[in-house]
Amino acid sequence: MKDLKGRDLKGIADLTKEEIEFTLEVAGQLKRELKMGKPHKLLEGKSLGGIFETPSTRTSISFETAMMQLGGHMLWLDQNRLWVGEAAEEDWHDTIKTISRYLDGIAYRAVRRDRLDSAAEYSDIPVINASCPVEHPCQAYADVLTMTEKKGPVRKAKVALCWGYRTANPPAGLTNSTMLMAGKLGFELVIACPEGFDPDMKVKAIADKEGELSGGSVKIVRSYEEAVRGADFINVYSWVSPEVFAKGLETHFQGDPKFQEMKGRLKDKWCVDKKVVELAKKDVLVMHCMPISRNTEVTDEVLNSEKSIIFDEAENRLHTEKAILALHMGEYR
């Protein structure tokens, strides 16, 4: 396995099965050490810059806490601090090249994938994708760690990824990263979504090719019933195409009127409720990456039930990101 130190993490597509499994192993070890009160100052004296172009709760807080627990610190680099974005006074190349001289890594939540790619190209330090329209590797890692903790190795497990209605327009990055995880780690992923909301078919093709070796598979269906039958996990999420998401800052993440009119017709038809959950295995567990549009994506009855593991999933953002940071920025072996 190649050393991850110094490498970017733009997406699951760039990783091997062995690298993913090792990162998850490290995440589990760091989580156990934290619970035992054992310090692990693996990034002492190191700095992570956080560039977030969209709002963030879990990602920003978990990255900041991760750096603190690893002995380093994180700087919040928003548009009020950088001479880019709305200020538009400095070339992106110059900004990234400059902050690379000060920092040891960058966590970047980008509204466009090309911005992430150019940051990685210009930077001399690791750039970690903290979500973009194409991939959300950090959340995909947390999801797999959570599933593994609850039911053991994910190989051959069945995961139903169910699109849920919400007025906002989140990116499809997690959907794409989950497809790649299924292909690389060998689990069955069935995606239920309405027409017009299919994930990236180019990414699915990569996942399908990976699945030929691992036994994983990705299937897209148009009903919850088909997706959840026999499922070990139901993961609920809402997403739109990269093109719609990219307009988010202009429309407060509502999309243009024509798109919203079409999407509005799906309300009340695409919400995971108790009846949907009861179609899966008796021991099925329900996930959501959060933030959740309660009672439009998934009902309170499901979210507040003993089948819900959403807060375990949210906690694991911290542990998986610590592993990512330690491996990509540090000397962890």
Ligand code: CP
Given for the second form:
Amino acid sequence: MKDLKGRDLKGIADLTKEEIEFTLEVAGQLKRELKMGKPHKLLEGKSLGGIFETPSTRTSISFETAMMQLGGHMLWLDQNRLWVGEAAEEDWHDTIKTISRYLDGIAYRAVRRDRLDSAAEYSDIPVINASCPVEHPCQAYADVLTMTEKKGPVRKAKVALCWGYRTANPPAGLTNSTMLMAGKLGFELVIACPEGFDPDMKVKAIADKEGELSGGSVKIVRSYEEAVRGADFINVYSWVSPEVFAKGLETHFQGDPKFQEMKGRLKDKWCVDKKVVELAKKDVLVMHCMPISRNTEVTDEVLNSEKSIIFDEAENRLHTEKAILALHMGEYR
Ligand code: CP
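Condition change, the form predicted on its own to the form predicted in complex with phosphoric acid mono(formamide)ester (CP):
Let's see the whole complex now, leading with the same chain.
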């Protein structure tokens, strides 16, 4: 296994099965140590810069807490602090090159993948993808840790990733990262989504290829019924296709009336409720990366039931990010 130290984490695509499994093992270890009250100041004296171009509850707070628990420090680099944005007076690459002389790592939530790529290219320090339109590796790591804790190794598990209706239009980053996890770690992923909402087929092709070695598979179907039969986990998420997302941020964050009208027609059909959950295995567990649009993507009845593990999943963002930071920014081996 190649050392993760000093490497960017742009996506699951860049990692081997061994690297993913090792990071998850470290996450589990750090989680146990935290629960036992054993300090692990693995990043003492180190600084992480956070550049977030969208709001974030889980990712921002878990990264900051992770740095604190690892003995380091996180500072927030928003538009009021940097010479970036519309009134930019500094070239983006000059900003990145400069801050990488002070910091030890950057957590970047980018609204455009090319900005994440250029930040990684121009900085001399690891850039961690805190969600971009192509991948959300930190969430995918937390999801796999959660599934492993609940039911053991994910190899051979069946995961139904169910598209749920909501008015916001998030990109398919998590869907792509989950496909890659299935391909690399060897689990069965069945994605249920309406026509026009398929995730990135180029990423699916990579996952399919990886699956030839690992035994993992990715299938796209048009109904919940087909996806959830025999499922160990139902993971609910709402995303738009790469083509729709690429139409532009203004369209996507402010709403395209034609697109919203088309989506609105899917409203009643694409909400995970108790009847859907009952089609899966008896011990099926329900996940969602959050934020959730309750009663449009998934019902309160399901989210508030004992089958829901959404808060364990949210908690695991902290433990997996600590492992990512300790391995990519520090000396942990
Ligand atoms: N799941 C997730 O990334 O949540 P936030 O957008 O709140 O960070």
